[in-house]
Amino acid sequence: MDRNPPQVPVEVIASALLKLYGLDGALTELDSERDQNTRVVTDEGSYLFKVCNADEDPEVIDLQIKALRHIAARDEHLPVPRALPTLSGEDTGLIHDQEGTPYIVRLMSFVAGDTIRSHPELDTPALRRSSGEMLARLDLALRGFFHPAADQEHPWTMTQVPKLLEYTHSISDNVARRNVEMIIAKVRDEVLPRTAHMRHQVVHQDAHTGNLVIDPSRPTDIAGIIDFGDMVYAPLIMDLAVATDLTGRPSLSPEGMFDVAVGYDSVLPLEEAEVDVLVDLILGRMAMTATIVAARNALWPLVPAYHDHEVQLWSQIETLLASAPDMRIGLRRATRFPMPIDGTLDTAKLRADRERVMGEKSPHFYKETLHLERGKGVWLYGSNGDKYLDFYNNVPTVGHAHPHVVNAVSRQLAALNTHTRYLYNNSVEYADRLTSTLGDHLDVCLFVNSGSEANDVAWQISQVVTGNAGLLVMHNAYHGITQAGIDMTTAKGLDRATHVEEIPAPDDYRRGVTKAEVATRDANAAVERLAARGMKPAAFIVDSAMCSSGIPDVPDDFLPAVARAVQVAGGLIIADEVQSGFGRLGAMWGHELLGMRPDIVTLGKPVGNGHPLGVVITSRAILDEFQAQVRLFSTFGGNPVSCAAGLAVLDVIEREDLVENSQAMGRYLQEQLWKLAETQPLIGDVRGRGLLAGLELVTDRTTKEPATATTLKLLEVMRENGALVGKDGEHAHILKLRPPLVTTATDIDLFIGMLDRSLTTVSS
């Protein structure tokens, strides 16, 4: 608590400067908390001469000198003081005051300018962002540096905050004292234990407005950082906490501290755990200041106050303490971290805001809105901390937030993101690698942004290459949201387009196994209906899993038979692998599993594990013929970030043997579902392949009446029991299960238990 700065006479300082450094110039004493600082101006330049506190450990002084030299080597343009040697090449010198007390002295270059604290009118958002950027540069320059003396119990180190509780009695205001004690207790009990697991390094730990230098002629830039006397080895985030401290910023609202954090994050990205504790650390720093100031004023009332705005500081602490929950959310928004899952978000307000800005009819899956903020593997997490086993979303095919995909996307986004009219490596690498997983005739790619776009482009290709205008689809099909996709979609009760004809889907549960000759007959009949309207088929498009058709068990010879009939009539075959590809059915591609040789394959959704990416794959001959007549280009299709996501998905599928896992776990899932059907009469049929399963729910196993209303109710009950599933089929009574390919037997067991309880609930 006792600052006890040296008071060496100016004539002694002048003599030492000449003797040790050969400097003779104008001397100006500067303010300092613990040392005695003098500015020296000579014809050659400006310097800072420091007489170190007599109680300062020489090793700590050595720490500061070594750190400044490390910084100079790492970032030579960083505007911080440079440690200068004596005439004899020593790091420091020694002088004595009039009483014979020895003091270590050292010389540094002088960082010219005024402090932010002396120009509060210039403390703008731009300047605060600049201060965050400069501090981040400093922390990067200090990375890798260590000195034994850095591991010290410095009085201003945030880790020492708990020790200040014994001094809080000096705070005269009762409300302020209670606030400070509450903050210190929280830092001690909750915050410091969390920071123990965060990034640590040597930090400046004193980059407040009194140590950030500006040039008033360039008011948006930080001109330098000074005063390295508080350096310690500590959690990295504590450096930012000091810089975002509201002390010394009397007119700044708490939200103003976001600017400093944003600037810092733009240079040295913050980690989520660090952002989560930043507000509490800022409060801890302010509580530390309030306590030390009050204690010093009480212990040494005759010494000029270190901080003469105590009442203002107490008010700032109270304001920030009251707004802390909102500030934590605000910091996340400012640094673009996802929202927390701690129950602090208002779901009802969010839904109202969504309807206001996205329309009142913006759809929801559940009656009670499901508010999600996180995903990991097979789990989704609600904003209130509830978790849900995800057996519905086929988009994150290798699991939510798979770290390899996340890293690939992040790294590529930090390097380049543009379109395919430029040459870059990973689009070519991805196209080559993707086509190598398909038949030899499928050897070229067109990149778009979604499965809908892929199907639209495939339809354009089919019309151009064949010269025909008709389209064949499966009954109750779904193929996207573009106009072409809507025309292909017969699952929503829309009037069928005049150029579209349906082929009945197989249904062995209700009609028995569809033989090849029946498939051929149905396909030929559809071709004839087109012919009656003066059209030939340009294409037959099929979702190999036939999800919208109820996930039927497709006989092995069904699709080959349909394909032959279409090809004889002059049409191309389009395999829509959006839902069935990448191992979903226990084989890499659904069309290969079902024996069909398509002319075009379309991909979407899972191809980038949720990152927008769609692909059209065909033969070089077909693509060349199309491109000779049509100029087609997608600005964002196949951009480097999307291709990085696609490559990472292929990496994970291969490295984690996910096709094999889909096959094995698919068998296990089917076994467990059939066992469940023995005790749950709502289950009329179980079907599917790999990690795609359909349960046909019926009100009566004899009549096979679709249990449409019960299925809708079951989805709600499953959600309440912690599992997410979907529905499909013409009567919306097929329970659709599409867990990520990383699903394990343990996950399946857990899901079966949830499904069992839910079926019992809706049956009672």
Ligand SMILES: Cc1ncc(COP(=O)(O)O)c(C=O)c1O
Given for the second form:
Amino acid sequence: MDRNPPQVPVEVIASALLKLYGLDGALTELDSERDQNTRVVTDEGSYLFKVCNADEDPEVIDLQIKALRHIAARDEHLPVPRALPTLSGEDTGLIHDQEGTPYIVRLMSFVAGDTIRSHPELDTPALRRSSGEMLARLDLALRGFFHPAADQEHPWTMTQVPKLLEYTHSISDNVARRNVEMIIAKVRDEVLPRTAHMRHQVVHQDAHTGNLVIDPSRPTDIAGIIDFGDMVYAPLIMDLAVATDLTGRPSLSPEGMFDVAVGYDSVLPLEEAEVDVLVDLILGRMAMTATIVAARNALWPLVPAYHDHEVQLWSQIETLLASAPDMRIGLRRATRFPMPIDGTLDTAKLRADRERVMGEKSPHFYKETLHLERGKGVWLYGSNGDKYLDFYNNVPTVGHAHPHVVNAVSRQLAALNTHTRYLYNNSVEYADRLTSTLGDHLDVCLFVNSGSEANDVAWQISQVVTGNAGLLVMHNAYHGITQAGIDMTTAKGLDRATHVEEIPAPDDYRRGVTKAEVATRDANAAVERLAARGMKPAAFIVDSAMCSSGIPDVPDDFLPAVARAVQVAGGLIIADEVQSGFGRLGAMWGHELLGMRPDIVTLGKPVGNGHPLGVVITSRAILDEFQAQVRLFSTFGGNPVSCAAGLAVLDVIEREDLVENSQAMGRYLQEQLWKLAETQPLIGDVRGRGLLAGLELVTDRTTKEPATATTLKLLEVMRENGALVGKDGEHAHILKLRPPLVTTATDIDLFIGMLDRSLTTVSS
Ligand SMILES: Cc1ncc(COP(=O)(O)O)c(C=O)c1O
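Instead of the form predicted on its own shown above, give the structure for the form predicted in complex with this ligand, please.
Below is the whole assembly, all chains and molecules, this chain first.
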């Protein structure tokens, strides 16, 4: 609590300056908390001469000098003081006052300007952002610096806050004292244990408005940072907390703090955990100021208060405390971190807002829309912290937020994001890598943004290349939302487009195994129906997983038979691998399992693990023929960020043996589902391959009546029990399971338990 700055007479200072530094100039005494600071102006320049506090550890003085040298070497133009040597090249000198007390002295260049504190009218959002940017630059420049004295127990260090509880009794106002004690207790019990795990380095720790310098003629930029006397090794976020402190900013609303954080984040990105403790650290810093000021005033009642805004500070603390929960959310918004999953969000309001801005009929699952804010691996997390095993998943197949995909996307986004009319490495690398996983004849890629677009383009190619106009699809197919996709989609009860004909899907549960002759006959019949309308097939498109057709077990010779009939009639074969691709069925591509040799393959959903990306893959000959007639370009298709996502997905599939895992875990899942069927009569049939499973739910195993209503209820009960699943099929009674490919046997066991309980609930 003792400030006790030296009071060396000006004559002693003047003679020391001449002797030690050869400087003879105009001297001005400056205010300082612990040292005696004098500004020296000569013809050559302006300097700060520091007589260090007699109690200052020489090692701490050395820390400051070495830190300034380190900063100057790392960021030459950063406007901070430069440590200057004596004439004989020493870092410091020694002087004595009249009583013979020795003081260490040192010289620095003077950072000119006014402090923000002296110009509250210039404390604008732009200036605050600039403060954050400058502090972040300083922290970057200090990265890698260490000095043993940085490990000091500095009184202004946040880690010392708990010790201040001994002094809070000096705060004369009861409400203010209780607030301060509550803040300190929270910092001690909750915040410091969390910061212990965060990024640490030597930090300035004093970048408040009195140490941030501006040039009033350029009022939106910080002109310098001064006063390196409080440097310590501490959690990095503490530096920002000091700079964001409201003390000395009487007219600033708490939201104004975000500007500093946003500026800082733009130069040195904050981590999520850091953002979450920032408001408490700011409160901690303000509580610290309130306590130290009160204690000093109590110790030296005759000394004018160093901080004469005590009452104002109490009221600022009260305001910030009341708005702290909103501030934490606001800070996440300002730095674009996702919302927290600690139950602080108002889900009912969000739901109402969604209807207002996205329409009342905007589709959603479940009676009560599921409010999710986070995902990791096989888990999804609700805004209230509830977790759900994601067995609905058919997009982030390598697991939610897979770190490799996250890194790849972020790194590419930070470097370049443009389009395929320019040449860049990763689109070519990706096309090469992707085609190498497919049959030799599938050797060129067209990039788009979704499964629907991929199918739309595949359809355009088919028409152009064959000159035909007809299309064959499976019964109850789904292929997308563009007009071409809607025409291909027979699952939604829409009127059939006149150029489209359906082929019945296999259904061995109800009709027995479909023989190849039957498949051929059905395909030929569809071709003939087209011919009756004067059309030949341009293509046959099939979802290799046949999801919307009920995930049937497809006999090995079924699709080759259909494909042959279509090819004979002059059509191309399109394998829609949007559902089945990338290992879902226990092989890299579904059409391989089904014995098809497609002319075109379309990809979507899992291709970017959630990043929007669609791909059309075909042969060079087909593409050349198409491009000779049509110029096709997609603005976002194949942009560098999408390709980075695509490449990272392939990396993970390879590195983590996910195709093999899909096969092995798929087998295990089927075994467990069949076992469950022994005790759960609702399960009429279990089908699927790899990590795609379909459970046909029936009200009666003899009549095989689809249990449509019960399936819907089951989805709700499963959600309550902590698992997310889907439904599909013509009668919406096929329970569709598509866990991420990283699913383990433990996850499956957990899931089977949840399914068992839920089936019992809906059956009773
Ligand atoms: C087989 C199949 N093809 C195409 C699509 C359309 O993909 P997207 O929603 O990315 O447009 C879907 C989507 O569910 C699908 O299941």
